[in-house]
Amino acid sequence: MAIVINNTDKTYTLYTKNSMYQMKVDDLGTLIHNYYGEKMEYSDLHYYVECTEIPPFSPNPIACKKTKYPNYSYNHIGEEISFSGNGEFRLTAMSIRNADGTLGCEPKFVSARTEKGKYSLKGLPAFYGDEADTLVITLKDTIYDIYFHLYYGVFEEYDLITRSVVVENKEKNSIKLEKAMTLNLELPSGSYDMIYFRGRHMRERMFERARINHAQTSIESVRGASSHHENPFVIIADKNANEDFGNAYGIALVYSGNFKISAEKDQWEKTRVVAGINSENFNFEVESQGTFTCPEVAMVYSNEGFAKMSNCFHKAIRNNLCRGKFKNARRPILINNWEGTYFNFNADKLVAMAHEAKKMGVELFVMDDGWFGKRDNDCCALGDWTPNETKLQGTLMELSQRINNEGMKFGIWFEPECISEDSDLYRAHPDFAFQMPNRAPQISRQQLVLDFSRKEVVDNIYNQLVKVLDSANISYVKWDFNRHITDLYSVSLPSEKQGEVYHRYMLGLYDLLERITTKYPDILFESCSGGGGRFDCGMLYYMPQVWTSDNSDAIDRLKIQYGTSFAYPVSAMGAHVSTCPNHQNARVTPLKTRGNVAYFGTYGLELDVTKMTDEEKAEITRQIEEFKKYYELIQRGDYYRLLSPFTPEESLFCAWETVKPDGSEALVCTVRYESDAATAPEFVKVKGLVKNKWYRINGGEEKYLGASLMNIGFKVPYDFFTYPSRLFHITEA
């Protein structure tokens, strides 16, 4: 059974494949957090944790006089759910500002039940499935009629388990939610680290470890995205894990909006991690007989290293949180005009793009920006989702005909969050911009960002977009969002809620990409937001790919790609073939090079195909083909990392693997994205075979053990040119 109550015992046990997680209902009706890892025999685990010294400096509540704990002190615990006030001094999850300005909560045991299936969220991300089960614990503050609502959800096959608060206010009057996270995770013993995935627009998810120290270790958002600078996940790791040895725990957050992820080793050298919505700019009224809901946080255990942990992700975000007929589905190759023209184009530039890619096995036509009003620029027009007619050289309709004549599907571009100053929208409702009252607003790309807490304006912008998806035969969406939220004041709000709108604007874009996804089944979605600024599960739930990065290169991407799959599935990332040279960093590179980076993600084109060569365009058909072939094995196939692009001191190559399940065939990919003169041999050990069986390595006549390849590994052949790349193709002898 996933979910195991013992009443006699006060123990909620929640069983995976290979974890548990145990918490206790103590002698003063705490809920209290005992343990989390390797799956074991049931037993009270409370030893484990519970408090028996004398913690210095640690107030005692008086109801502890009554228990076998005199020394009891919320300070030294290890609580399920902490709070601020009540004597504890740590980091805590939530604090709660009372109807009489008092702050603190104690909140106590009320009642447990399950669910069969996987609770939801209303109006909020959240993985989904029949085959989880649900634990829902209340708990009720001492003094007020405030209720804590814990939901657990146990996917056993994935070893994933989420979790998410509900807050439920049954006092008279409203109360203010000051900070309101929904993980608070207990470690209580051993020296961990903190790896989490930094970095910049055409930077993102760098990979990058700290040592869990007594100072709090934190990542953050307060950008109104997640950001392309940090990302809603991280992995707290044993200090000597690696991808394949030690404990880890991958902790994802299921928002796109601001976050924070927060560790700290505390005086007794336990560690706690506190995850959730950030708290700087957030201040939520809750009503009287109201409630709010955090973002949903999933964690996997692993006792195996890295790459255990990812490959569990990356099934559960495949299977459990995108959603529609395209979250398994072959979706199609496509080629986006935006590298290949940027604005200046016209309908005849477009079709005579998709007649030559169509020649090389594209499927599918993406029209970028500047299709809309007076959109010739990145100065104006957003907001006016009206198509320029004159420069499509007729409606909209008969410009998707023509390229669906080429025998090519048609998609279209969109930035709906924001508005541009000179436009028809925002001369006839700028009060629909976040805009400060008797301040200038900061521009960013010319442009502001719309006000998604009011449902007028999210209103005005679906019907924008219904009246467009309804006049053509559209087949994708690509979703941009090119700027971060500045000039936080929403006008539909009193200045007491101010502090609502960030959150408000998230439910706000939930809302808006709830309904618009829901209208649309037949239409393939993809997030972007300037490439990679929100790659994170919230948006995954709406679109099942994301542009990965607005950084094409193949080498650069390398690393981008690389840190971005210790969470996030291959079939999640954007990822195109562009001109060399880069337009990004001027990097010239192979174009074999630049299509087997491609091919670990979802593959397409980033160029203009009719200034192609015909030894090119036979390349890029090569590609096509060699995508298909391999696709399933690519998307569906277990992941692992091989040899990392973060560690050159090591070796020179960047290696990654794909492989069946029950490891009768594998793909390798290796990359040498540095040169040097007397190169080393470099031999690339492999991971998922079966030990005793006999493979060939791209159809050769020598046969390898398994064993062999994965505890020896093959030669990578040594190219003499700059960026080389090869496929090796492992199956069964």
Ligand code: DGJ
Second form
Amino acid sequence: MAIVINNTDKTYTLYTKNSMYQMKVDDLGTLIHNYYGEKMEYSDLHYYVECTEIPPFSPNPIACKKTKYPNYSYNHIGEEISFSGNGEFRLTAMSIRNADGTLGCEPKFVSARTEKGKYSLKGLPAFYGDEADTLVITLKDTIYDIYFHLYYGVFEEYDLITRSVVVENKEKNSIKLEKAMTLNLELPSGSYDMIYFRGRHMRERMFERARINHAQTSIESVRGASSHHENPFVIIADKNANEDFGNAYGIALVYSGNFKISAEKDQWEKTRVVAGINSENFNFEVESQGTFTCPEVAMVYSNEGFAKMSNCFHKAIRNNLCRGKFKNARRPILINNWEGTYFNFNADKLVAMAHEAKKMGVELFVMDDGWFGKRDNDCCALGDWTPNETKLQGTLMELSQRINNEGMKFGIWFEPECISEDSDLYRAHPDFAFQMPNRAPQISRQQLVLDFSRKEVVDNIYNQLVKVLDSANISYVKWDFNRHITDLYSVSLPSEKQGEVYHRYMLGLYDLLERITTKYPDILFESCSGGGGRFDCGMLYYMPQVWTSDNSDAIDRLKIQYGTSFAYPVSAMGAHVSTCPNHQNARVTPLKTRGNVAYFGTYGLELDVTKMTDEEKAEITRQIEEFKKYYELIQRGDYYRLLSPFTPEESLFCAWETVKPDGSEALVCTVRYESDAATAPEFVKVKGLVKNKWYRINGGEEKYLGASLMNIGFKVPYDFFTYPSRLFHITEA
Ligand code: DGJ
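Alt. form predicted in complex with this ligand, vs. the form predicted alone above:
Everything in the complex follows now, all chains and molecules, and the chain you saw is the first one.
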């Protein structure tokens, strides 16, 4: 029942557990978007978008004069996919430059078919699953042999609908895509906000909310990566929607490169959203008989606010986007040496750290940047993936064995997409790096970006990675990317095809990731881009966790992990306990607070454990045991944001919760991020419990009714020091 085709009404309706998405072929053969929102009994919902009024200054296709809609205009009807050049003046998804130089397209319905299971996209990441259903609707331009195949994937259980568009050129000559965005969504009448997650390095995914009005509201990246600065995920929500109330549409791009998500109200107050590849610096030729695939967009609709939407995304990302043996397995608790040593280490130092860490229960040792070429700082050697055997005091295999002998698995850092000018690879192949002829390139962190639009460049790096990964006992890889793309010019493409390079770079990267992750199914891969600069659904398809931020301060992490949690699950968020004063902001926080915050991520360590006091080591030992005890509940429970870290005027605490879906057990974490004198008692209201069941907190004597914990909450004591944190384990009495 996920896809219902009504041939009488010519409607195509997608149903999930709680949502409904309806399209219709109208009298002119246009595919119209009737509705997306709360699930209803079937009816043809065309009346909302049909063109009965006379929209001012909106041109009419001549064919409409003979129909019952003489005022029909593309500038008014709710198209399922919109094009520039055909009288549509609003936000459009597509711009097609035909071989004869004309701009414009009027695609009409050709056919529709359903498939069992979820479609996949060649060379691009996408949600997957046999339990999903696929609908493919094909449209064709009225004049040219250009086809548009609209793919929809329906995951009923998670209220998730995906969409992609494949453009197929059956003309004799090439066409140019000047804009190829995946999503075009008309919303039901009303006023909406766009909630987006902006930031910068070390301050990723800060929650912000803007009213969608007649001026366009957009977020985008033109950096060649999804970026720290904007995340390819938004929530379009009723202006009064909150965690538990109101319509909320989550929209996530399954793409890691340049993107744009825009929304606007049109002249008649209807809201449209478009999302996909950013058309700035994009111009893609589709050759005769060729195709172009737009990256996938995933949407979740919730009629009960943000929490429900987040939980659908969390489950779908965990189960139907992440792949490989680690997607649901308990990941090893790791220690990473970066903040402990930076570049200043040798094998003895690493083994000493591993030795101490093992005693506390750590399971995996990760050697970060600095192990290859002559890399003792960030000025050189990227591209030369040859172990520095002087620094490693032997071969990489020997080091991995020394770590294994300590009873630990061994992991390693790479930055495969970049190259230092001071490297053997650059000296041999300067053309491998993006740079323009006759112009000095922009240097960022002393490095350039490799031209992954070229297969021979990707192959070179693939072969180097394979050589390293085959040479030692490697169980984990951290895949970093520490600058953005400038000097976009590929020597392999003619000038008229340079507008393809950003997207071809992404295709090259995805190809490399697919090859490497398939070849090494037993390696756990963690994605990173100067922390959380590429925390998106695209990367999560290849690697189930992402280093959330280079900012490891527990208090700053409250906001970063809060923002990240709107789309992405706890299991994806790399989170480590680091030293104090914190290296990024000098803040001093209790070790327990640092641990509690890292629990709601992958939990690991990032400090020099050989310098810790016995008391600190005992605390880490306790934390590792506690984290393992709560692992299943934390990773697989339903996640609720209870108190925001952005509203100190409402509460001094930030609080969040994970609860078993049957409401039998919950874990609430509170962190006080402000101090105050004579504070009023603070109560935290829990979610997801069973109203008429009795519960205890941390095994205490007192019993609380589920309804009272949800309606009144429990009291959080005021601890008399800065940045305290507590865990409240709620179990059935
Ligand atoms: C940036 C990462 O986010 C850090 O964790 C570390 O791996 C450095 N790069 C190493 O250069």
